[in-house]
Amino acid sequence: MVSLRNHESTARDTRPRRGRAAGLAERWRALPALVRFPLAALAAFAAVVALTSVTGPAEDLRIGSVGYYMLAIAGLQLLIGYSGQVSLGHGAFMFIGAYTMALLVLHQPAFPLWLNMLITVAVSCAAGVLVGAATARLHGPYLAGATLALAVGLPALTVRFPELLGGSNGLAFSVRGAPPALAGVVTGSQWQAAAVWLTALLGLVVLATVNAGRLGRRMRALRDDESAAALAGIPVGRTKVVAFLISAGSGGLAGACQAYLLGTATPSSFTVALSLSLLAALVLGGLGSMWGAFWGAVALVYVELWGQELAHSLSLGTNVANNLPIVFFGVLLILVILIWPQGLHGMFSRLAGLVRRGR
């Protein structure tokens, strides 16, 4: 009789409780997307100004890491899983939008950062419509592999022109740190990581809101079936090259970040395998939602690093320490596809519903 009278107290105590979340979860949807999106991406940010705070330079630099990944993978996000229009060839806009930010450091030193990273979503955008109404016919395999020649041909351009791009080496600057008002408050690094997030989050809020709007259903129609789409009057090539600008955009300016967090742009750094990883992470992540993103960023980012802790610690020899970040990455990706074909996304959804219901 304890036992049942202890358990309906429990049941009457947590009700409430349950009745409150719900409420508030509820009045969060229920909130415009331009208010939404953008208090999300405000508390996103004052956890990361937070969470660098108490770290060092070097997880500040892969802190940012995964902004810049994030970006990238969100514009990648959108053109695949919300248009269905599949590209092997993201790294060629993420070093369109890197030398960008180099030239412009390198021959005109005056301009703010943030006038650097408006040019470069410009100079990447125009690049997307180019390549865009370029593939706009094309179609699966055809699509990707016009894609992959991009990826493949880009960075070859360095070579090419090795006075202006600064040949294999790439280029190298230096970014400004903190402003003097900020100098002896915040480090170099917790500097650069807070302009990396801080443009990643301004971006994301961009990509949510298309996906919420007119053009997001577009995108999803089209996805779903391009022929009713188009029944239905929905404008299919220019649909599909607007997604390509969104997304060209979106990987211009993570690679923008990529440059003025690392002082760098080198043509090692776009290479295929980037487009690839950059994929291989969004399907990881969870192909169709924004959170599938920030997943794919944070495993793109620590499980190499997990990987060459391993290999360190267990004294392994130079080709098998090289190799072991891709492998525990494939393996991982195997294994989340296998168990939860939704990705990490899914698998975290699944748990936090267990965990309601346990309640």
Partner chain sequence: MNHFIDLTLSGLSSGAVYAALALSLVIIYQATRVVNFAQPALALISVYIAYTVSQATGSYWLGFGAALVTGLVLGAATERLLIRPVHGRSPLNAIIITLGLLLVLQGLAGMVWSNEPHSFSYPLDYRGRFSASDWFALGSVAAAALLLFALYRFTPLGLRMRAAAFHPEAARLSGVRVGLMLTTGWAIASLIGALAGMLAAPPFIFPNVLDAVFVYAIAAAVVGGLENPFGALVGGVLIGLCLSYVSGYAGPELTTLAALAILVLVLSVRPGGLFSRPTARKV
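Got the form predicted on its own; could you also share the form predicted together with the partner chain?
If you are looking for partners or other molecules, they are not here, because only the chain is given.
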């Protein structure tokens, strides 16, 4: 790997220098991952705080939703895009996260938010290890089928244990808003959106760091050729289970953020359609890049909103309006695969490349 890196840097040095902007970009890329990712996250967090300071409460919630969807999709990216395991059950981990959060708030009201989040991550990682270990020998369609069963079967548990999990109505709770010291400065919804984004960005930093390191290289080797990776000494089963664990942890954390933002956890929000929409958003955003998670999350939240507005302005019936987003996602999924397999991120980076060359 060392030799590869040297090779990269020499290739970079032979390229002609193009102005100060290009030089800055070079220097940025030369920073170690542990410095670069937190800095980028800090910048993104500042941008979100600035954005929510000018938007209303409804928009704040939507911005918060983009945050947790981004985290969920990034976790799926690690599993599908990098380690090549197709999971259709990511919604199940969001379900676990949301219910863990709801139960903690209801039964341990004294716990602070960050502790709840940490416990949620631990619980969903444990669930991820269980599922990952059970399915580590499966691949391709076998794994997809097994995880699909998980996504369909798990929410039914709420009906099985109605006293604990609230049956089909789910659990409702109220969360504490901004601390008293900040009461006049930020509104409740701004505080919530900021908290969700901070959590999501911290999660993303972990995911991006993992992906840039040895584990990420192992996962990509596994994805590209399992037998060759095994011959090269990569522990196939363990790497797969770890990928499942990390992805489950971020899915659970995203579910916890959702529960925190909405104040409810209901089984009807964790349908198979959610798992499939997450996959659709991932493919739409672009497989194989963390930026894809951001674009996918934006699409997931705003396509639904625009669909409703469009249906309203065209005065389409409720049957059409309710099903518009899912049809739209389905069509996008098919079109992206048929026409533009790199997704939105691929499109944007290609455009950026054209602009750079044109200069």
